[in-house]
Amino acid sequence: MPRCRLPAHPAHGHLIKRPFESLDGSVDYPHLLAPLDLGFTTLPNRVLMGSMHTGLEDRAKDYDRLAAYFAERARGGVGLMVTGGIAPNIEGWLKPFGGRLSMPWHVARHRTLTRAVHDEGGRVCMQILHGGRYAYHPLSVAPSRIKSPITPFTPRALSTRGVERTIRAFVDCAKLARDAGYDGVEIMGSEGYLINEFLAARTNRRDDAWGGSAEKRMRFPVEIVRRTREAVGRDFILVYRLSMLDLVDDAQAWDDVVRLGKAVEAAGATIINTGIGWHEARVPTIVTSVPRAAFTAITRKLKGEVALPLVATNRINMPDVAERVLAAGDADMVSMARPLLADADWVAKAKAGRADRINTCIACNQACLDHVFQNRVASCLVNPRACHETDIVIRPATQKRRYAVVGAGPAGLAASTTLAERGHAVTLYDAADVIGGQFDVARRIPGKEEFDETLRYFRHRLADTGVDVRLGTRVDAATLAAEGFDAVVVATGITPRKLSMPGGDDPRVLGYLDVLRGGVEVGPRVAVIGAGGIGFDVAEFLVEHVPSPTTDVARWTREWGVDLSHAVPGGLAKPAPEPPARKVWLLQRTPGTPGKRLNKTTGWVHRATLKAKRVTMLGGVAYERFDDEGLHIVVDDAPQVLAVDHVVVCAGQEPNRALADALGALGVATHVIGGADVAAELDAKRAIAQGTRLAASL
């Protein structure tokens, strides 16, 4: 076939010499898989594994685990990786005793990581991150004494000598990183951390040489980059994470972003990575309801202003998305953190023309960011081995056995495919005609379209591992016992609770499964009983139009008030949410505001979405009855009637253990996982992890 010629890189004029070919000989992702010449070194492709804290960076004893995590991704072909944030001094800790590289004796633990990566042929940079006013400890510092809205500590304002001392700390940290064997460092200048705080009038009220005008505010990052380059030499990758869209008020104007980009380039940076949004911003930037590649236009806006390679980021999770971004000229590289948590072989599968086998990141945040905020080691809902490579080891079975798995939801899919991968003979039963269980329901929620990707992944994985799949088959204990399986894994899921009140059996009182599966036409006024995760999902399903804005960048940016033209500093505009499809009341028995128990990194997005759709959310509700007048409730001792057409019940569920109990009575070896084991709240993270760990141990 003819060679594929790519446009010259704007900085280096480098053309690839040979395309990467898929198994059928076609070139699927020529831009994504093209090498990138940095002058003193060449990266094998345009994939940068972005920085993400795992919780393993903070203790020396965890660096063997951290090394295994990075080594697996280096083996998978990532062009360049960046570690989670490492503080350059104690003041810069994200939390007490967090990851830090400031003393010579810290170097040894990092060498464990870099050696493991280099043994696999990979390259890795260490991110230097100073928490600034986001630091969760009383020693925090900032340009000015202004408290962050998301931390309880008020920072101390750095003195002039303190600023110089902090710059030296960045430089010394970079020198130690080089001693530790890193291929470079990324200087974290975005997301509202210390460097970003110096750049914005919002957080920098200084009137000395480090504040006042935009030029003085940008001195801090420029001096860090310039002095770091002088200290580490020319053959060391220096990535600068530039905040291109702050998404807060009193932020950087676009002209200031451009000036900083040019100054950072002149100071010696090798690559400019994109930063999107401060952590205190009112706009979500990484959750699953954000459209894919929603922010790449802002990286493209900087193209031509600087000659360095530019990296686009946020919600780029599949090779076709990355290829479109690069082919359109939006960027020279793409940064992905969570997608490589979900699948360490992401690049290798793209290169082999097997993108349909990628275990796609669904941007749920449940096992990665939520774990980190709980001071737990990160993992991944769809890949529980992430950050647990040394304790979840999938080894070939020493003795092949026959297993039945009943239930093709997340738990059953994880268990059956892991068992089959190990060499066991597995038969998977489900009464439904499709796989997925609750995942097949969840994918219908606006903003959760990504769940389709997980089901696609498991369909291929079932075929590739040779699982005997029997859908549309309701199986009983006697049949399973007669088949003589060595053991049965019961993953039969849950049974939704019914509502016990007068009128609860009215046909207008619906279960959430009936609504989400499309079996019932719901009227224009609806009460949702139960404000847990399922209740919020159902409420969003009822108020959103189809297709939802989560699939359309233009509609989504209007809804949330994002100005990708950056006409105003920070890129904020007035939100213009679309009118709701229905009037919805979201109710809970527990006193207080609904949604307080939702996950930390995504709960606020769900609450804001329903507020924008004018959903009435009530806590402390007592349910009296349902009749032709509507739903009779009592709130704060005051009776009221909601004149609704339908009531949707999301009031919890019970484990469906009937089959497990029957198998136990027959003496069949039985393992119960997923919702059939615990059904307090549907939890795919626990279900997939439980299924995987069980299958790895049998």
The other form holds:
Amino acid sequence: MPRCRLPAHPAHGHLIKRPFESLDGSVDYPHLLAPLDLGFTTLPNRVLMGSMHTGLEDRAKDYDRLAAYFAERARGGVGLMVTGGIAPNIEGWLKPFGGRLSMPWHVARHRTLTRAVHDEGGRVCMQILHGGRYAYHPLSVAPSRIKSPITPFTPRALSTRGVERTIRAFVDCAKLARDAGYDGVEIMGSEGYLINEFLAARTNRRDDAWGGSAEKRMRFPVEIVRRTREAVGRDFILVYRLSMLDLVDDAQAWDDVVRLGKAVEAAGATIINTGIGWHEARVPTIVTSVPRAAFTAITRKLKGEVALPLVATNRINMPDVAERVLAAGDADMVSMARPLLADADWVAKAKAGRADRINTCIACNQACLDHVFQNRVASCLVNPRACHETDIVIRPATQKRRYAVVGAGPAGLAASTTLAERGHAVTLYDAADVIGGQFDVARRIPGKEEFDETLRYFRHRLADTGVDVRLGTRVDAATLAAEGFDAVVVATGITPRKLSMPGGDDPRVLGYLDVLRGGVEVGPRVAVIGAGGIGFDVAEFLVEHVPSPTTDVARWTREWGVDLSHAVPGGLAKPAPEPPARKVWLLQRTPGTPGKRLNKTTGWVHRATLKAKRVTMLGGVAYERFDDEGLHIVVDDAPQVLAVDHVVVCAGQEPNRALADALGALGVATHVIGGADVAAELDAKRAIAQGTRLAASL
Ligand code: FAD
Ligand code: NAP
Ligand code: SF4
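Switching conditions: you have the form predicted alone, so give me the form predicted together with ligand FAD.
Time for the whole complex; same chain goes first.
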């Protein structure tokens, strides 16, 4: 059985002894850390690292990096890992020249990966993913010629021979995966990709042997599983990812899901993994505002219907959550993809009784899914080393120095802890009484409660790495110069932009920091000026009642119209949002509807949330003045008065460089990072990555 071995192998970067090596926390998570006997092999625990496209799967030259990424997670003790999706043929490519395993010469690159994982005692399955009508290229195919709402290409309907050819491609791909040394394959049957398209009347209008009734629609996945099992033999893991809740109309009924589960079991699957929601669904399934473990009830519904181990997925990110799901009998394993991007040592830390040291995935999607959708290599906001294991290497410093880091926001936290981990003497100053900078404000937004975890992680990391933390201390250049540090890392962040309009200095015109820190009372009618990320967050803060639905699965499913009893095919119900706590107007000067520049995979959720809360969103606004009547604006040449009690200004930010400039004038060596460096388009992803990379290089 693979053992969790720490510390990491020197060839892979971390040479530094970790604080979680000594304890044994297996008693804390008996279900999570219990082995799982699959008959021909035993998994060491119940953690499945779910498939996550990283952007490193597509080119042979990236497989060394991909191997290092998986090896680090194998070393961290994950029970079973699944790669990002690999297409079984060209038609199944997710995008042109995407990852594919269909030719013998493709095998070698995969061997690099499997060897690296096995050297660390891990196990890895390759996911076979046929994009179907979600494929982003003109060669896409589907059961029927029906375009998806999220891709520009209309797929070609597979002929009957084409269906047979596609099944053979899946089987051949699985055989090649076995040749490449994988421990198994996952057959991707959910999320609205090709197999899922065969299963739903919504996308399968065929009248041949592969459509027309639920039984016929089901034949495609069942034949793939049956023939794959015949081809690969009995001692090869075959995970089937089954869409248990489609969250679209005209989809599978629950009886069909159960029938498919049984058929897939009879056909030779080893494990059934859960899929929730098609990509075109208008219900969020993984973003941070989705409650933790929100969908495990649906996996539980299948328990007892099949004997195979079942895997629960979606928003399971901490060991106590996973343990609760398993102990309640909702599933036999938990799948986590992003949490293992965030922390390769997640399992090792749980095992060591050090869950408080886990760098928790906050489900922001900013560096993982958003990158993938922009054709960039995935990484992680809280862990910039993810998928960069070979280029961000944290080694002990050759020459130990004394550093001051000013600002305990994300940039300063990342820099100070990384510097100290490497052996430098670090003093971290912040004017505030708590760490976090703006992140400490962001965590107060409804649906961003996970941000607390990052601050908890950094609090421990500061202590573990021995950073000398001086909170409540605003430092100036003269003091720092007098201390004689070798260099000062300036991470002083930003200053909110002030608004210059008549009445802009009225006490009823508020800054977002005052509002979010709870220092002021806000009336029932509010105008928010500026509709960037912070404007949207402030609007959500103002319309939401406390506590937010993020912590309450029943309330959240009611608000979004999710029926976990799966009474109707697809599991959709009529959304019933709670009335807003206030009437809010969200305004921007740029013409058009606000929110177009929000993040790719989460922006639509913010827009939908505010729409449900009846927020009036206006673009093309000119701000005239604020007085006792309210906010005077002009939209499309028409003057209007918004009769509001308060205005909250979220008009962007300027870098806070005063300290950096003063230090420069005194000739002190400085490094400027985060918002203090560049405020435009600043986010915590850039701040943490910049702080980490700088500290790794000093
Ligand atoms: P800051 O976080 O601004 O920290 C600077 C620190 O320096 C402060 O703590 C300040 O007290 C300290 N300081 C300044 N001068 C001195 C001095 N002279 N002496 C001592 N201390 C000093 N980003 C995302 O990526 N995703 C999100 O979802 C997200 N949501 C957000 C929501 C809200 C409501 C807000 C306000 C921000 C959000 N952000 C988000 C932005 C993110 O928080 C910032 O980009 C990030 O905090 C910037 O980090 P930083 O370290 O550069 O600066
Ligand atoms: P932002 O995204 O740049 O938005 C600033 C807003 O203010 C824009 O809507 C802009 O739109 C308006 N504005 C700019 N100058 C103005 C002026 N002089 N008068 C009036 N309006 C003005 O910045 P932000 O909202 O402050 O967010 C800061 C950073 O935090 C962003 O870079 C963002 O990435 C990050 N963040 C991210 C998230 C997330 O969920 N990922 C959430 C919050 C924050 P107009 O010019 O059209 O008026
Ligand atoms: Fe999780 Fe955000 Fe990291 Fe993605 S980028 S793994 S969602 S913390």
